[in-house]
Every structure is written in C-alpha cells, then in structure tokens.
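Presented below, as structure tokens, is a lone chain in the form predicted alone.
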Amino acid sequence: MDEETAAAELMQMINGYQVSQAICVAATLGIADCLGEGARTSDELAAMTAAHPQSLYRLLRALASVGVFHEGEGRSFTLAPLGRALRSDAPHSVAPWARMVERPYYRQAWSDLLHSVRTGENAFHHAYGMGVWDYRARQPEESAIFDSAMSSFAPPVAAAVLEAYDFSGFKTLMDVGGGQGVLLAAILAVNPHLNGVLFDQPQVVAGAAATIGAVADRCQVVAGDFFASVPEGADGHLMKWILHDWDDERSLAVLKSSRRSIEPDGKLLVLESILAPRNEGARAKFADLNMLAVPGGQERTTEEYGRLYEASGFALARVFDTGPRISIMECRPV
C-alpha cells in the first residue's frame, strides 16, 4: 500500500465517528421505521419525526452516500439493505444499540478515552465523579435505554448459544445478572424439563415480566446484588457479559458469590468475547477499550480468564466458540 491510499484510508478511520453518530441520530429519530417498504421524501419524514427538514435532508443524503439509505427522485428515500437493520423490527435489529450510543454521556466517556490510556483510571468516572453503573441508577430513562440496547443482542446470541451447547443435564438454570430475562426465556422455552431462576438489580428484573411470560410458570425473578451473595438452588449459573464489566476484584467477587451458592455437581457457564492473538479479532479489541473508557471493565484472554476461575473456586473445562460475538467457557467448581 502505497502512502496516499494509507493515508486516505486511515483519514477514513478518523472520521468513522461521523457516519457513526449520524446513524445514531437516524435511528433515534426512527427514520428507518418510518420508511418501512415505502419511498418518503425527507419533508414527509421531516414531519413524521419533528425534525429540521433541511437537516434531515443532509443526513440523509449523507447516510444514502454510505448506503444505510438510497436517494431517488424529488429528495425521496427509501431503505437501503444495509439500512433495514435499523428498522425496530428487523431480526438483527441494531437501533437500540445506536440509540444507546448517542446519548451524550457514553460519548463523553470516550472522549476521555486519552484519560483513562495515561492514568489507567475509568475515563467515565473521571467525567462523571462517579461509575456508570450509579449514573444509570440515577438516570431511569438511561437505564431504560441500555436495558433495551442488551435486550436487542439476547435473541442473535440465544440462537447460537442453544445451537453450540445442550442445556438438557441441568435441571435449575440461575441468569447471574440476566437483565430482563430474554436469554434465559429463550433456553427454558426449548427446554421445558428445566427451571429457571433470573437474578439482578431490583429495578432492571422489575421490567422481565412481559419478557418471561411464556415460561412464567418455571421461572423465579429474584433481585439481589450479585457482588454480595447468588440465591442457592441452582446446579448451573449462567453469566452473559458480566464479568467484562468489572476489574479483577470485582469480577473475583461476582464469581466467589456463584461458588458460594452452586451446586456441588454444577456448572458455571460464562458468556464472554475473548481476545484474539496478536493481530486479529478487532471486534473484541475495541470492546476492550469500551470497557476500559465506559463501565471500567476489560475484556481477557482464555488465560486471564482461567487464572479469575482458579482464584475463585472453579476450573475451566471447556470452551465453545459460537461465533465472533461470544464463546461459551464451561467451568466446574473445585
């Protein structure tokens, strides 16, 4: 590659932060909704989101340059493939991500990215005073926001999840932290030998009613704090995306709480990106750095991992790699 392609690629790069927050301003305002099979022009979308038309206008043809939309005759859109994603209800829909990512408190923590990179401290709590964690808690319509952000990964990741591992030996499945429960209403739904017990912070697990519904019968909400104690009674504990939320104390700590209270003969299944080697998996990479800049956690290697599972009380037995997004680390306690 020679230094002018290099260099127009990294300028690229650089100003990914402007497609990114145009898309999430798209998906926040709801235009791919909006658009649905049909062609609007942007006045029309204009008055349907309460939006600026001149202004909408240029995001659009900004977004139809990139091709999240296409741009035909008399300022009309219509969704382009890559565009359907946003829709609310596409099978992978991605919207509620982006609305998440455009709230102004996670740009922020990035924004002190350089921060956290010289001092090693939180770059959200060096903006904020406080962890991301308080803010939201703080912050209902936030809290909302993220919940349904998580919510929107569950279904993508159940599928793979069922698909890679065979839940038929346990008979009580506890979700440490499984937000409003669509993870773990997917597993009980084609596994109906199984109980359920879904465990988190008192104001996410009172929204899991509606998601729940359909296995209610079998499955138990409990709320509680997992850094403190996990409800006894389970003979598998199931951790999706915990522990990267956390430095090594704090995710020794969730993980010595499920010790305490698992099954002799139980399993521990934790759901977690890790680290590529040297060069590769980018994904996981920059989601490392999301963790560092936002909540103050880390992604880890299979090592990193096996040495926290050996400190706390369990051993890694095997991995299941279900895809770029998420491996499956089985882990016995010792």
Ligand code: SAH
The other form holds:
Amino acid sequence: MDEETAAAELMQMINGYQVSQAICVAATLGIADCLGEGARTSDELAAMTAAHPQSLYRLLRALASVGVFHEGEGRSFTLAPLGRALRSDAPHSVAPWARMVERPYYRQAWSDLLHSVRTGENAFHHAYGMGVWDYRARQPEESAIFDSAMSSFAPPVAAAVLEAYDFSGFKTLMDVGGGQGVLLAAILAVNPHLNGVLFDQPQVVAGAAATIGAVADRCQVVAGDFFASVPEGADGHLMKWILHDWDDERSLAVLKSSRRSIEPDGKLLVLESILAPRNEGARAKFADLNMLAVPGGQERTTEEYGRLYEASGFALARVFDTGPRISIMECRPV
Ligand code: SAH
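Now that the form predicted alone has been shown, please provide the structure of the form predicted together with this ligand.
To see the whole picture, the full complex is given below, headed by that same chain.
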C-alpha cells in the first residue's frame, strides 16, 4: 500500500466516529421505522420525528452516501440494505444498541479514553465520580435503554448457544446477571423439564415480566447483588457478559458467590468473547477498550479466565466455540 492510500484509509478510520454518531442519531429518531418498506421525503420524516427539516436532510444525505439510506429525487429517502438493520422489527436489529451508544454519558466515557490509557483508571468513573452501574441505577431512562440494548443481542446469541450446548442434564438453571431474561427464556422454552432462576439487580428484573411470560411458571425472578450472594439450589449457573464488566478482584467476588451456592455436582457456564491471538479478533479487542472506558472491566484470554476459575474454586472443564461473538466455558466446582 502506498503512503497516500494508507493516509486516506487511516483518515477514514479517524473520522469513523462521525459515521457512528450519525447512525446513532438516526436510530434515536427512529427514521428506519418511519421509512419501513416505503419512501418519504426528508420534510415528512422531519415532521414525523419532530426534527429540524434542513438538518435532518443533511443527516440523511450523509448516511445515504455510506449506504445506510438511499436518496432519490426530491429529497426522498428509502432504506438501503444496511439501513434495514436499524428497523426495530429487523431480526438482527442494531437499533437498541445504536440508541445506547448515542447516549452522552456513554460517549463521554469514550471521550476520556486517553485518561484511562494514561492512568489505567476507568474513564467513566473519572468523568462521573461513580461506576456506570450506580449511574444507571440512578437514571431509570439510561437503565432501560441499556437493558433493551443487551436484550437485543440475546436472540442470535441464544440460537448459537442452544446449538452448541446441551442443557438437558440440568434441573435448575440460574442466569446470574441475566438482564431481562431473554437468554434464559429461550433456553427454558426448548427444555421443558428445566426450571429457571433469573437473578439481577432490582431495577433490571423489574422489567423482566414481559420477556419471561411464556415460561413464567417455571422461572423464578430474584433481585439482589451478586457480590454479596446468589440464590442457592441451582445445579447450573450461567454468567453471560458479566465477568468482562469487572476487574479481577470484583470478578473473583462474583465467582466466589456462585461457588458458595452452586450444587456440588453443578456446572458454571461462563459466556464471554474470548480474546484472539495477536493481530486478530478486532471485535473482542475493541470490546475490551469499551470495558476499559465504560464499566471498568476487561476482556480476557482463556488462560486468564482459567486463573480466575482456579482462584475461586472452579476448574475449567471444556470450551465450546459458538462463533465469533461468544464462547461457552464450562466450569466445575472443585
Ligand atoms: N447477562 C445479560 C446482561 C449482561 S450486562 C446479557 O448477556 O445480556 C451485565 C448485567 O449485570 C446487567 O444486567 C446488570 O444489571 C448486572 N449487574 C451489574 N451489577 C450487578 C450486581 N451487583 N448484582 C447483580 N447483577 C448485577
């Protein structure tokens, strides 16, 4: 690659935040749902979304230049293939995640990434004087936006997990930090013999009724703090995208809570995106920076997870690869 091409490519990466923010604003306004299968002028869209007409036009034409929308005659717009994934009814809708990424507190944490890299401190904590979970607990709107972003990832992940792992041996499966229960409900739905326990913070499980509706007779919902303890009686513990939120010390505290309560012949399933070898696996490596900036956690290699299990009374038995997003680490109490 010659230097000029390299500079141009890098420039595109540098300005990538502009594309990101523009997509997130379009998602927050709900433009893709207003378009559906049809075409609308930017003025119509501005009226539907209470936006400033000329500024919305500028947003839409920019996004049409990168293939999110398509601009036709007379400032009319339709969804381009990429933009379809912004519809809330799309099977792999990224709209809830885009709406979360648009939130100023989230962007603020990333704006302070330099501070994290210089000091090792969590950028969010530096900017707001508290951890992001405490912040969300005090801001119900932010908590709801985050919970729905997490829930939106669950259906494709649930499908991959169900394909890779056989849950038929469990009697009671508890999802520790299970959010609003999308994954647990999907597992219970195809394992009719299984009972479930959804465990998360009070303000999170308060919104779980709709998600677990179909399996509610077999699913107990428990609110609590996983650093203090998790409920007894389950022979399966699930932790998806929990340990990556925390440093080693806090992760050990969660694992020890699980170890204290899990049945002696039980299994702990940790679902995380495991770090790839050098020069590969951008998704997990950028997720790792996200963990540094926002919750103050980290992504890890299998060996790093293994050390945490050992220090908390578990042994890593097997790793199931379920695709690029997530691996299942099966651990047994020792
Ligand atoms: N497992 C879900 C949610 C992951 S996000 C999924 O993969 O979609 C991390 C979850 O940890 C959030 O739902 C958050 O509410 C929960 N959490 C954070 N601190 C907690 C605590 N102290 N006790 C219990 N749950 C906690």
